[in-house]
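Heads up, the chain below is alone and in the form predicted alone; it's given as structure tokens.
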Amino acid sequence: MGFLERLREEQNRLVADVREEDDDRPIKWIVGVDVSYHGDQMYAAAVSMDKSDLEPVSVATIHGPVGFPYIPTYLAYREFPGIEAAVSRLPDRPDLLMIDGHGRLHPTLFGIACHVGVRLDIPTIGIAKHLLAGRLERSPAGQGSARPVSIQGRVQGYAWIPPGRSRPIFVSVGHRISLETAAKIVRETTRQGYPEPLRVADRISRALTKGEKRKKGVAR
């Protein structure tokens, strides 16, 4: 078996661990995690906010060497270690976490999103900016602008567009909460265009490649 196989496999078998159930503890701490890259270089940073105001009370950066290629469905293994290392970094424990990526709306049903959330065993939401897997289905009644996406019959995400953007974004169950709960969340943490922990966090990881960038070039 191949090295791609076997991580499928591992995809396969780890989906069954994903649980789209809400848990009883109230969500305080909500921290947005993304990753840049620079040539070989990985820049990952995650933001808590608190959830009743969406204002930063801590932020944690790592950077590092990238250790796996870009394969389309095989993000987890390029960004988890980033991931894993910021969050980390943060003093408080997350109580949700927010991924750049899918979760259930993956070929697998096993995106990043439900990778992240399984591994470090902490309810995640992922939200991505473009369609992986799925049919998109009418918008039901009440459901305002959100479509609902299917996989094999059976709705696992929503596409919504925000306040400010043109097109939807893709909102799925990473781990440890409905999705009902994970498209009501997302809405209620977008003031513009993208969920606030994940701009703010997409925004510092963008920076630091800029300044490496600007690093490596008075050093020519």
The other form holds:
Amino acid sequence: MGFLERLREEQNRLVADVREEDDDRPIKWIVGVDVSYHGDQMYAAAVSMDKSDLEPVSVATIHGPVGFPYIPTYLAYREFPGIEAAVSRLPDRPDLLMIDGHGRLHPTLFGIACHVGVRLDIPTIGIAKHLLAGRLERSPAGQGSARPVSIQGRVQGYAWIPPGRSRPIFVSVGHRISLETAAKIVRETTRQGYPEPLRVADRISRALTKGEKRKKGVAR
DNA sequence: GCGACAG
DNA sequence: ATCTTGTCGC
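So that was the form predicted alone. Now I'd like the form predicted together with the DNA, please.
Now the full complex is given, and it begins with the chain already shown.
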């Protein structure tokens, strides 16, 4: 059996561990984590903020060699090492992790947000800019612009157009949270375009790669 | 077999 | 994700 087939087997095994019930503990520290690349190096940033004011409280960054290529539906095997390392450098354990990429909106119902959540045993939400799997349903009456996304007839996520953005973002459960709560928290943490923890994490991780370019004298 | 395909 | 100039629009 090939390498990717083995990884697919692992996904199909671990998907049974995903929990979609809300956690008991209240959510105070929300962490956004994102990864950027420069050549064969990856840079990850984890940003922790208090849910009540969305002000960054702590930041952790790492960089290291890229160990896996980008292959659609296997994103976690590329990004998990960086995510894990950055999150573990934070002074406090996150109450909730926001991941750039899908959770249950995945062909195996086990996208990177589920992968990170299960392996770190932390509640996670998947937030992505493009759809990978699933079908957009008609907007239900009353729901503010959020459209359900279904896989095999089951709602696994929502497409939502945040203020200040023209295209939707896609929200799905990663681990230890309900889809409704995930959607609510995404709305509450979005000021413009994308949830604040992810916006800041993205900005920081990308700044790290830019800094690397300057060091090496790459043209600007 | 063909097309589509998170970051 | 990253590479990349100008260009359209608020």
